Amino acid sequence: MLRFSGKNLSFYLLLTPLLLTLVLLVILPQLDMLIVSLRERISYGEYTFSLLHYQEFVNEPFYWNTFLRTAVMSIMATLITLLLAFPIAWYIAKIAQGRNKSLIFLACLIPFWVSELVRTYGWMILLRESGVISVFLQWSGLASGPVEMLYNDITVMTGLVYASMLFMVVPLVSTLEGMDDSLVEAAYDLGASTFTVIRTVILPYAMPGVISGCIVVFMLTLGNYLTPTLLGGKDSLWFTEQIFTQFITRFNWEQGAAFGVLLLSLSSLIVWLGLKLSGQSFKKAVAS
């Protein structure tokens, strides 16, 4: 028979929420869109088991090149996010003292006071061939008429890496300042490089923050959908449309969702395939 504390009791009340919150919004609707997927219409509110939808996806060349090429660039931009966000992060958690720690955190938590079409919308109004970079380059002469920045695969990912910095620079920041710095300057001491010292004292100690940042940033770029639609424009080929356009556009429930599982499943696969490479565990990477 089981027997609640007051302790207990408040510890199990206080994570219904979220219990809740997973099961309600995360789990249940996930089950339902698996079971949309495996089923195929054969007239109004007629359905039956099928697979058809998977197979288009492997049939048609179209839909498995955007789906790798999603993949492949959600993780350059983690990778690149990852590379600037790292030295930001050091100086924060390290150099950085007093008000200018908080002034350079507020710096990077700024640009995410306003919503991500606001943020995607600024950067078009930069980089369109009537923006403000545009119109300098003529004016300093640099450009002979009007340049045009958008809509290629470098303005996508410069705006999916801006899109996800800070969630790679607070995951860091929490880590790196729970190093003692004693570490580093033993390692100094026995003659090691900067290079060893990245290497074999900073790196490892900061992994759950690297993996745990490295997951939530791969995790929103590859189902980020404004961002590539926007600055890539009709050409950006990014998986998150050829659902919208199955849901929305085509009224392909069932097709829509069968790439909507597809989605999961790819970011399921490679958040373990980086947790196992790297040697962390999932617990351990949420828990930093």
Contents of the next structure:
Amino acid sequence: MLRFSGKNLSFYLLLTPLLLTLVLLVILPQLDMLIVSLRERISYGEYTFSLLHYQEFVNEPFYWNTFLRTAVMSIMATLITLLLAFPIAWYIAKIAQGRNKSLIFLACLIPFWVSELVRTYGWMILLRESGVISVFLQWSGLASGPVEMLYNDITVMTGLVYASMLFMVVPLVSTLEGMDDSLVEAAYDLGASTFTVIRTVILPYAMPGVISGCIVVFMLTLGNYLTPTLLGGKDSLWFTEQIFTQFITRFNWEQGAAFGVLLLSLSSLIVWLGLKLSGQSFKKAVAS
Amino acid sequence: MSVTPDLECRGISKFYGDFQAVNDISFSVPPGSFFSILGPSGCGKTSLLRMLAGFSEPDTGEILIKGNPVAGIPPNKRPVNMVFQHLALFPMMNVGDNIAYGLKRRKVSPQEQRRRVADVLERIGLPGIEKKSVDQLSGGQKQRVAIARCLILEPALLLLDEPLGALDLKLREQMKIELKTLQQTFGTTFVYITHDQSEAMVMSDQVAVMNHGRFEQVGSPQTLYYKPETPFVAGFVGNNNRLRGQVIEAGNGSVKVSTESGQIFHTTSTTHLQQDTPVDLFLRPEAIRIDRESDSLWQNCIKGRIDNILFDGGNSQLLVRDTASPTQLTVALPQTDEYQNLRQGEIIKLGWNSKQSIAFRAG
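Go ahead and give the structure of the form predicted together with its partner chain, now that the form predicted on its own is out.
Starting with the chain above, the whole complex follows.
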């Protein structure tokens, strides 16, 4: 029997909207997806239980190739984002002072004031055949004809890293700011080289931030639809496109739902593996 | 033939823009001694310590460690280790890994590391805590672990940057004694900076009093206390009453001073003072005798009314106002039984020997 009184009551009141959104917007649709994915349409309005759509995924190399490619590209994008974001976060947390600090932080934030669509369109204006860079190259004589820089993997990767930067910088800055500078000095004083200080003190200290940043960036990248589609064109082969195609173009909800469930399992599996490999716990990463 | 000092500084200075943090300092520290640098915050003592550790380089002058110049040698290559103000123990490592950190960097074998860590923990009186995490330790234990982490590397010099500042009073008193004992058992030369004169006095063989980037005086705690050379040292080391006045009769080492409120006192001075020189007269509260009735003869004597009794156990003090002038003196209250019934408002006689006060030219 629950007893609602004082502190207890306010806790449940605050928890209610959270629970509602979690149940209605996350758990319920996922359960529905799971149910839809496990049925086969026999005739109009008539369904039976079947694993057909999962078999389809296994038997069709195109599907699981796209699936693997999406996973590998997302992991790469996450790692590249981490490599680029770490020095930036270090600079913001430890080197920049006062006004400069907030300016740099703001510079990381400003791109997010425009919608993702507009930001991606910005890349297209720059990179397309008739775009700014192509025109400049021709004008300066570095290229003899129009240069197409869209629709390849490097461009997709650039776009993904760009879109994820802030989500890596923020958790890194917050963990690094909590680090006492004298830890670095102490390690240095005890005989460590710069590289050893980074490896043995700074990285282990920042690990919770690294992990939470990586989880967010990986999830966002894996589930990204706009950037791979617009910058990579129809050859981008991103798994979310397959889901979109099944749901909207083919109107094959059962297949789309199966893909959706597979994507969720994949991302959970990779995050779990990442945590195991880095020896961190999900709890610690979330707490940072 | 003298022994090579563990540390020698020759005319070192450090500028930050136009501000001169350290101003032409020279000193040397003999092996195995406990040397303190005592000064108020902002006096440049931290800048000096960071130059010794190698985190910054002096703009002029030379630092020699065991007779070798160390200019250009980074902190990780200097035979010097530092205990930081907040200790800087690595929170993601256990006690054993913290202490072995320096040995690991020197590529000492794991068995040897374990043996030496166990040995040093034994010596600091905390055997067998290798597996504990840093947050499980008490303040005093952390302190000792931080020192052990440095001493295991057998540095020529251990630098300590006010490591007792964060501890509460009781523990600080206890750690003062422990630090001194640790220094004696390891025989390592300690250079300790602090703004707390009691820490410096209790632990050190030699104390340098620093102010505005300069050393005012270097000497044993007794010398600083009994024979201060500058008004700053007289005011900073121990407690002192300061009276403004003027020389009315200059002699050889002893002068007669007339204070602003007209009292005449006999006192000593270390410098030669001309007649009519404005001076500050320093008189320690604990050098003043209290008498109630008797007509004992002292060189200096005043009659005063007890304004206030500041009771603080063994450190109790009286605030006494001269009956003839507004001068107020702080007087230590001895805890012997004849003074226990002193009351506020009572008239008492104060007296002191001229050798126990000292006059400096007013700055």
